[in-house]
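Below you'll find only one chain, the form predicted alone, shown as structure tokens.
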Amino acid sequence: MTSFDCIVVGGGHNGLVAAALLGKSGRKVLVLEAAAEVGGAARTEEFAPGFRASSLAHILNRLHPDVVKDLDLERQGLRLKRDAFIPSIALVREGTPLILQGAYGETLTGASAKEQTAWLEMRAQLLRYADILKPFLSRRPPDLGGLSLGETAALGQMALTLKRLGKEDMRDFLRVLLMNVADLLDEQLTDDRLKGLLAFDAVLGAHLGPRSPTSLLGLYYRLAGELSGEAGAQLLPAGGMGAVVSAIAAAAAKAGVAVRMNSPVARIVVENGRTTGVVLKTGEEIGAAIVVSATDPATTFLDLVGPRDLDTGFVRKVSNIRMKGDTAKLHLALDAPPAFAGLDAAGHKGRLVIAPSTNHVERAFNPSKYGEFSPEPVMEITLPSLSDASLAPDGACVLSAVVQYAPYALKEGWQAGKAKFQATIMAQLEAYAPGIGRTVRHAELLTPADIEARYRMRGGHWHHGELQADQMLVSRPVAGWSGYDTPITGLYLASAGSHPGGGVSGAPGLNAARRILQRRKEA
């Protein structure tokens, strides 16, 4: 039997940068990959000859700075430059779009001037608030139990923080944290198309509405990511997603870390509650004293461990992860670029955003409460190779969009009501860039249940579960298990399930890694 110090299973952006950083410690590691390829729902792949598009994630907008730095990614060909940070564009129907230029609104145009100082003050709260949850990112959460001295001088930290905000931010930071976002929204803006926009980014990816409790937190979480060290920024990464990837598997190829695809694991090993490795669905065995899982905490716990080994109420615990997802992934193949209304060259390149109003963002969510997909969907867009010609063939073009609300437990079932789905998403692009239709040579749409399939996320949520209140920090995955250890000795959580959840930050595989390490050390 082969062994090494440390196996990751799952090659996702996350198992990765924990290999690559263990590997960076002088550990012997391996990474299996069920897949052909690494980079889990981060790829860049062909959905159409001669078309590529980011497999699932499209825009980079919270890797996380000392992913960056550790790994070096900028010397591994990741450009994160200002100059290619990406706007974000209301669309409308007819008359002018609302653009937020800049890091997320750095600058407003297509509002009124009253509408643009009221933005500008609540863009610096938000920031302002933001940043008081940005230090828990690139750490464990606290152990309430047990505070260690640096999980009390982080608290401490963060009541330093609050302290500097001034009584009156003090007390409205702690008035608004649980509210819904449409609520603060009403309080402090006017214009539906920028109050449809911020409601649509708080619950992108979600079960929730804007009108849903706690809704806001996830506007907190969004601007709690940076770029270069500007918050809220984004852009598309040329290559597509799966540059990121590429850039993440050279540092880790750098560091020794070995590699096997088409390595679908059958079994995480236990012997008297500790790992000793793992088997592959082909029958082999390989050891190893730490195993670093990067699949969800379902799979993970209830599939490759086993309730035998657990206790009863964790397994009920990890059992009632909220965890179906409600997004679905279009990718389309057009033969021109599609004119949107109202925008020139320059804002085809951006990030196009159809949420016309909190309402109506608030309408697209109610049917999925009952198991039925939007009539009216919103959706995030991008032209990627409209910036990045290697994309598509010459003169045509890709489209890659995220669109909401598509519950994975569709009433009428997925495969009755998929074609349904895309023609109401084919409706609602047409009404926004008239005659797009007539240019579509391949469509690819992925509901929740395909992305389950494909990418082996139990219930196809993008986040290995809700980014909801009580489901992150000291309750992700689970209460009492936050902090990347688990009840198996030597098994480590290094997924989106684990704090500080899903997006393209590579920090749970770092804070994961932080944490093998330290442990080793303590050892």
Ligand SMILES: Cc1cc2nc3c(=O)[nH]c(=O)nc-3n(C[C@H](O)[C@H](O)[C@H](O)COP(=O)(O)OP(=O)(O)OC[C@H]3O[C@@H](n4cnc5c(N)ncnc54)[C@H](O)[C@@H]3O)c2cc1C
The other form holds:
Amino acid sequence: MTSFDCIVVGGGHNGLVAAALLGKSGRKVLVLEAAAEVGGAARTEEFAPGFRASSLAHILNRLHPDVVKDLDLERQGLRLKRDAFIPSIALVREGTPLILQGAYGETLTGASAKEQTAWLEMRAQLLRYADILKPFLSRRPPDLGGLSLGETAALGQMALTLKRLGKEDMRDFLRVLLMNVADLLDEQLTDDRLKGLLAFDAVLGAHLGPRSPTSLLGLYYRLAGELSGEAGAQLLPAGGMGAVVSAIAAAAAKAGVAVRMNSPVARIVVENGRTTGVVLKTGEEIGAAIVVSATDPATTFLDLVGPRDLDTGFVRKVSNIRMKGDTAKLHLALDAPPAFAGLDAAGHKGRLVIAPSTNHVERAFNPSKYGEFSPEPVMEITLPSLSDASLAPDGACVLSAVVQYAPYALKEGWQAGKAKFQATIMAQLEAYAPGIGRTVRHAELLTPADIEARYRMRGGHWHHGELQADQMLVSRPVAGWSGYDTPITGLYLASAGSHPGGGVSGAPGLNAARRILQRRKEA
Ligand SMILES: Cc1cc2nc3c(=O)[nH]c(=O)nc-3n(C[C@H](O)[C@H](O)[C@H](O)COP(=O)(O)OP(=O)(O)OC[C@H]3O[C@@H](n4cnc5c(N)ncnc54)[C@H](O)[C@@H]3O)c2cc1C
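Mind giving me the form predicted together with the named molecule, seeing as the form predicted alone was just shown?
Complete assembly follows, chain above in first position.
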């Protein structure tokens, strides 16, 4: 039997980050990926002859600075500079779109002077509050059972940052923390286009509407992300999201990590409460004292470990993780670039959002509670081939859109519902970019059920588990096991299902590797 120091199950970007860091520390590391290529939800793929798109994640807005630095990703060809940042644009059917320029709206255009002032005040406040949460992204959540010195210091640091805010801001931070985003927007802003855009950002990837309790946390999570030190910045990676993964994979290769594709793991082997390696679908056994599962927590424990080796209370907690995706992905191969109302050529290179008001987003959410898709979906659209001509044939264009709400468990089933939902999305697009329908050469819609099947993400969920207050921090993935350790000695978690959550950040992989290295040092 071959053996390694560490086996990483799943070559998504988090698995690769963990593997690269463990490899850099001198461990002999093997990554086992079920698919024919690495990257998981962050690949670039051809979806029609000559047309390529980021398969799921298409906008980079939170790659953790420690991941960039520790893996030297800019040397591996990743470009994260300010000149690549793109604006967010609230589309309108008629009139002037509203544009948040720079890193999350350093300037706002298309709104009244009064609204611009109100936005800049609100933006500064949101960033101040998101800053308090930022240090927690790159560390384990505090172990409430026995705080280590480091954890005590981190909590002390947070208390100090809160104190520095001043009495009034501190009170307000605590007041708004668990609010719904709609109420906060109504307190501070008046422009429906701006409120719709911010409401959309707060609930993106979640089974939440803007009026759901705690929905504001989603906006803080987004703003706690940064690129090149700029909170809320976003860009379309040249070559699609797969190029980000290629840079991480190159760092892993440089650290001596071996990667095997087409190698689905069937079982994580456990003997006397300790892992000794894995068994592949082919029956091949590979040994390792450390196994890092970078697949979602439910797949890890319910399928790969199995209930026999776990406490029933723990199995129940894992079974209860809410992880039914509500987000779909649409790719269009277009004969020519579309023309969205009121936008110039530069505008079309931005992130285009259809979410005309908070109420519109809420109304789009309502049916999904009952297993129905939105009759007027909200969406985030990019046209990546306008900035990177390698993604489409000459003169043609790629449209990539993240669309909500598309409940995983659609009442009528996705086999019956998919074509209807696609027609609904196209009708919405046609209203904002008249004539677009006539230019469609090929369309690919990925529902949460497709995402689950193709990308092995249970429930097709963006975060490998809802990122809501009861499934965050010390409760992520489940209460009592939030620090990347598991009830099985030698088995660790490293995917988006762990703290701090999803998005192409590399933070769960980073934190998991740090935890493993710290434990080895202690041993
Ligand atoms: C529709 C959609 C749009 C999104 N858009 C964005 C966006 O624009 N920006 C952003 O930052 N984030 C976005 N996200 C979220 C982001 O894509 C994910 O949170 C992130 O990619 C998860 O990375 P990961 O490495 O933790 O897991 P994954 O990418 O899911 O990787 C897990 C890997 O494990 C492999 N695997 C699973 N089971 C096994 C097994 N048994 N054996 C071997 N390998 C296995 C899988 O094949 C996969 O490669 C989006 C998500 C969705 C669903």
